[in-house]
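Given as structure tokens, the chain that follows is alone and in the form predicted alone.
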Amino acid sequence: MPAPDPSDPHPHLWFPFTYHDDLAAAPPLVIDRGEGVWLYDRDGRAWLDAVGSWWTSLLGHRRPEIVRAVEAQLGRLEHVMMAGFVTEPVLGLAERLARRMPPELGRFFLSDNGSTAVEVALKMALQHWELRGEERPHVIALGGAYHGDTLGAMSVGDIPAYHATFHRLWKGGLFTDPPSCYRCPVGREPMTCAAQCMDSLERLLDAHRGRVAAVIFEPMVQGVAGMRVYPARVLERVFELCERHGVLTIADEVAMGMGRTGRFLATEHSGRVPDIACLAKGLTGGFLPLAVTAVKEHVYAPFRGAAGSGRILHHGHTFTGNPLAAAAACATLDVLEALDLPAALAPLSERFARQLQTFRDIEAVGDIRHLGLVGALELVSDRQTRAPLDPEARIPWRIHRRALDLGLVLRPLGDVLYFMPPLTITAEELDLMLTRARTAIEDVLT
């Protein structure tokens, strides 16, 4: 049996996404509470959250509404199973979702995070045909997609570093090439995109035509891949193509809804509406774990039917419509309608985006996208060649590291710094978080 590390700052807990060599190198903060876009430990050292807490945090840390809605809800009932039995507060989020969401998408399913709500989603896709009478086993994505963790959340996925074992070992899908926007072979600015990308979308349900279920992408911006931003137009596609060949969409909202991007729904700039929408982060303002399917009535109708007739969906979660997470979401909605969100984004959005331009004099930055309040750098050892970064380098943790030093939590999705601060953050915050970004990028680069 090996014996413990004794360098192992925390010998009882295996970190998500974590090293287990920079454990000791760089031992995990203990943060102690929280306040609007600041973290603050027990010294009462504070750090602005850029990244939004794994971008859940959507109004803020511990934002007042959200805290008493959650508080008043403790007095009265902390849980019941969501079979044959409902609550006041999920009776509330589904009247708010149906006020807020397209009208098509108006009935909903509660589970627990993004990768539940995904699975959730393949699941309606792939049992939907099946009630049809159809055979329709394969889910098309487009690579570069992260849908989440879970067995098949993954089997959508197409991010080497996660995927790849699991899809030797278990199951891989069918992918798109990547509407990768800085990379594009065809070279297009993104004005004058005709989403050639998608020509590979068109080649594989010709060639997989009648058997495919579903297409599920990422709304407009792809997360983990790098926040590779991407037009409208390539979405649109997406739309048409399913369109003719009688496939389900399924749109995964669950980084990029709730009105990250500027929309509600990231689909918005579309001008399209999925048959199935994923939302989970910042659903509940990050206070809680929840989260949304929700599907047009078309997508439910086969599921209609009385006991026995095998139309019914298997699927739940022991805490599935949890009442305390459920009265969250709703004060999170409430919010976002008093103080027109993501609609008031606007100023602060173009804002953001002038001042990311002025990133672009530092040699070692490729690429800047911006997207809502979504932001992002690409470093690059050569900005001709749009060379990737030499990994034995460690460039983007270490600069990450920096920010920590700074008052700043920066952290890297491979090469790609990115911003996701909450969407209450204040423009005065939005500089100095760019300025210490800048600083942390400078003295690691110089």
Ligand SMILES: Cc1ncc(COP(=O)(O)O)c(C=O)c1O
Second form
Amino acid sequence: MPAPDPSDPHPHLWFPFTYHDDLAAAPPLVIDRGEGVWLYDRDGRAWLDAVGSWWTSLLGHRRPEIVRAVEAQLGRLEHVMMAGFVTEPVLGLAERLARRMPPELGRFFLSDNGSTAVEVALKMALQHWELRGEERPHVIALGGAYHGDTLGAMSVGDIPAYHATFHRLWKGGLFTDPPSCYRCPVGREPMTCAAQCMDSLERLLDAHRGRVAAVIFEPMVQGVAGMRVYPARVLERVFELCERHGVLTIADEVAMGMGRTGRFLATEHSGRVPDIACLAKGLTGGFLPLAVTAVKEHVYAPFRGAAGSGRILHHGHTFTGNPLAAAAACATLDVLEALDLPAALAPLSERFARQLQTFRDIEAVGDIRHLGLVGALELVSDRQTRAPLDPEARIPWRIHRRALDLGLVLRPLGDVLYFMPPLTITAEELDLMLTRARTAIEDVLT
Ligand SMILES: Cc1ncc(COP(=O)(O)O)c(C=O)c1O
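Okay, that one was the form predicted alone. Can I see the form predicted together with the ligand too?
First the chain shown before, then all remaining chains and molecules of the complex.
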């Protein structure tokens, strides 16, 4: 056995998305408690959580209504399997979702996280066609897509750093041009297009006519790709093409659903309703892992059948329908309703948009993106050419470190600094978040 590395502050832990050589100089903060947008360590040092703990903290940390709901459920039952049994929190969740979702998306399959919600959606789509007697082996995704880290979800992922190694496991996916306005694949000025990037979807649907089960997309914003906001027109075109080709639509709302973009589902910006929608992350207010795959009744219909007919979805996780998580989700949906979220976000969202524009005076800010309470600054080494930063200089990493010194959690995606705070952030906290971000950027760049 090799000798333990004395510079490793956590010799027994393997951290996600982390270069372990960084740990000695930048050991993870030990967080003790949270409240609202704030995280605290044991000494009472505070950090404003500008990324909502990987986009889960929808209503702030330790939101009291959710704490009470989970505590109450803890006093009754921690878990029972969801085959042959169901619980009050799960029934309550189904009722609330049916009220909140577009009426057509009225049947819900529960699982554990964003990746499993996507796995379930993909399996439903593929088996749906098989049960209808059609061989449709393909799912098309958008260029630059991210749908999770399990194998099925990665098969529709298109970010080389995350996916290239694992795409060896299958024959390769089908991807459109990326709907990336700042680096538009068809050379249009940002946001003025008629969705020509989706000509590539049309070509794929034509080339694989009758063999495509579904098209999957992150509606309105490709999160992991760098908070790439794209116009609703692109989404409308995806729906039009899928309709014309009789292909199912899967909206991966894991990151942008639950009100983040100013609508409960980001897909609502297009005025269309997908055949399948995936929710997770903020669904429990960030308290516990839980996901929903919601479907229209026509997607579910072929799965109705007698024992032995094979009309069954062979999928389920041990903790499917966990009542603690379902209780947290019920409380989250109740708080959203009581606070009239996301509708009540509009003034804060406008303030956010205005404040983000002030970052234009920083030469390295190439693009500013915003929708609802999602904001992003793409840094470049040259504004004219839009050339990316020099990776050797590790500028985003240094800004992240400087922000921590200033009491702000920023976790860049590549060259993109983004903000995805809880929907309950106050105007003063929003201003503070952006002031600290500006200081961190200026301290590193000047
Ligand atoms: C759009 C999207 N889908 C799926 C996932 C995967 O969710 P999880 O990390 O909960 O598995 C993510 C995670 O960031 C995501 O952004």
